[in-house]
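In the block that follows, a single chain appears as structure tokens, in the form predicted alone.
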Amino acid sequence: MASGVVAQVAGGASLNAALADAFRAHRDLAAALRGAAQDLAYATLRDYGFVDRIADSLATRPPQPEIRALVMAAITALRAGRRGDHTIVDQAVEAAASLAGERSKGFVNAVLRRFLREREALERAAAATETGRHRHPQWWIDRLRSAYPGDWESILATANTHPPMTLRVNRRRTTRDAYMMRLAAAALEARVLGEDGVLLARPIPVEALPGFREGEVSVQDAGAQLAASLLGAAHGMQVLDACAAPGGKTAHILERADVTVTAVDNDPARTMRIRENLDRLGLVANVVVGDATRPGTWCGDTRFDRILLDAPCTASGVVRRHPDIKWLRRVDDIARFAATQEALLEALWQRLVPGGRMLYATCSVFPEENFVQVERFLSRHPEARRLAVAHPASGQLLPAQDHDGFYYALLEMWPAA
């Protein structure tokens, strides 16, 4: 199952879509085995730049994509050392037969046994390349090295780790202190983080979270939780959350203040997720399916006191949660996303009331989508000014142990003289 997911991603599918296909195809598989296969798929994709170098070195001829993915998944499992080497090799050989026929068994057996014999040399050779050492495409490495000469290696290293599991406590249902007591009673170690966050020492299934079904908490990265605070929506305001799905930031805004929120997204299926999340939390918003670059088609002449523009982006700041992104993105995607971001900024800026504020946000670490985008916007709009924020002071939050990578710029429209 894991190798099938990796093969689909290598062929251009998203990890989420590939996993959904795999779960449908293996619906009779025990939940524990599905979970183990999912973990192996994630691990293989996190290490893709490394294990694909090894796979290339092992094969004298290019195997079928499905067999190549199987070899990479098996190498990842062998390197993890959680099961016996012979067991992993035997399982991979049997899987090869089901994927590509009996003739593929000998190939898989040979390359995996060669890996075990020559492992140290093969790993050393893979790590000698930047793509192998940093587990990222070369163009991505080069971009970060240029943009962050002092931080690029730590950004890449963090992107290859497991993400933290951070919760956001719903102020309208409980207090953070009370929820920390619930976690302690359930023998779940955690610490407070930010204004509303709780960081679990170890991730657990969402269904096992105390109070999740009752709407007491949501899963949301600490970096993403900054948005509602920076937006500063106050009681009675009209607020727009643009590109809002799946609705985590929409919900946080509503948890913090009595405001009227319009949440818009252009994807009907993802818009449904906004409604589902709000229902679980006991919150209400005006949820709209619409194109945020054409606000007149779904909000008429309405203007807003606060606008959150959570713009579509490369998602380069959250790749440890979505390791497929590193290998699906192409360098020209940056310019494509930047064009969309510019169109959204221009369209939604006109929907602010004089004196209103827009929070421009991305989950990217590429400057072209972030401060470069904002500087260009400010050069076109003398009536706009960027307001200082305490954290992140530069606007750019780089990925770290406790949070993912995000960018925020708080823009205010000066009232007419």
Ligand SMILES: C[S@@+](CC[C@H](N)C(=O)[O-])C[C@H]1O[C@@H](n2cnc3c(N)ncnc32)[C@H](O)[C@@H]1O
Second form
Amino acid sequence: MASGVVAQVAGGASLNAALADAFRAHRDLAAALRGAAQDLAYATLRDYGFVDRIADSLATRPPQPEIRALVMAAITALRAGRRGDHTIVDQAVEAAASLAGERSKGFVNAVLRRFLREREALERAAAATETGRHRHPQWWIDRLRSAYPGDWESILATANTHPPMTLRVNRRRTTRDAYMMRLAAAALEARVLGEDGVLLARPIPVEALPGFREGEVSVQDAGAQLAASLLGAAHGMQVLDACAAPGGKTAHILERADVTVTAVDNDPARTMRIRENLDRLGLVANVVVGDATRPGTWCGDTRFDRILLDAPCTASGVVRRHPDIKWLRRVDDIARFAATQEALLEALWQRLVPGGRMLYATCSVFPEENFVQVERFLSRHPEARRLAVAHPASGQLLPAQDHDGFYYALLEMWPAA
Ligand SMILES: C[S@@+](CC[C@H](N)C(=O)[O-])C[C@H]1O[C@@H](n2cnc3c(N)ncnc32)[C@H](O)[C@@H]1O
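For comparison with the form predicted alone, please write out the form predicted in complex with the named molecule.
Entire complex below, previous chain first.
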């Protein structure tokens, strides 16, 4: 199952879509086996750049994509060393037969045995290349190196790690300290992180979280949890959350203050998820399917005190949660997203009341979507000023162990003279 998922992603599908397909196709498989296959697919994609190079150097002629993905997944499993080498090779050989017929068994057997014999030299050769060493496409490495001469290697290294599981405690239902006690009573190790956050020592399935079904907590990265406090929506305000699905930040805004929130997204299926999430948490917003570049079509002339624009972006700051991203993105996607972000900024800025504030956010680390985008916006809008945000001062939160990479710019419209 893991190799099928990797093959689909290598062919251009998103990891979420490929996993959903695989789970449907293997619905009879025991949950633990499906979980193990999912972990292997993630691990293989994290190591893509390294394992594909090894796989390619082992074959004299390129095999069909499913077999190439199978070899990569098997090499990843062999390198992890959690199961015996012979078991892994035997299982891969059997899988090859069911994927591509008996003739592929010999090929897979031969390349994996050669990998085991020549492992050290093969790994050394793969690590001698930048894509192999950093497990990212070359253009991505080059962009980060020029944008962050001192940090690019740690950004790449963090993107290749396992993300932590961070929770946001619903202030309307409990307190962070009371929830910490609930976790302790359930023997779940955790520490507090940020105003509403709790970081678990080890990830667990959401259904196993105390109080999850009752809406006491949500899963949300600590970097994403900064948005609601930076937005600073106070009681009684009219708030627009443009690009709101699946509603993580909408919910946090509503948990913190008695405000009226309009939550808009142009994806109907994802918009349903805003409703589901708010229902679970006992929160209410005006949820709308609409294009945020054309607010007149869904909110008439309404203006808002606070606007959160959590813009669509390359998601280059959340790669450790979505390792497919680094292989699916193309270099021109940056300019494409930047153009959409500019259109959203321009349309939504007109919807602020004078003196109102807009929080522009992305989960990207590419400057064109962040700092450069905002500088251009400020040069076009003398009535806009950028307010200082305490953490991080530049607005660019680089990915680190405790949080993903995010960018925040808080923009205020000068009150009319
Ligand atoms: C980064 S995600 C938002 C995450 C969300 N704020 C949260 O915290 O759960 C960006 C969202 O923008 C939506 N989107 C993209 N273009 C849009 C547009 N023109 N109008 C409205 N929503 C849009 C996407 O469907 C996607 O759900």
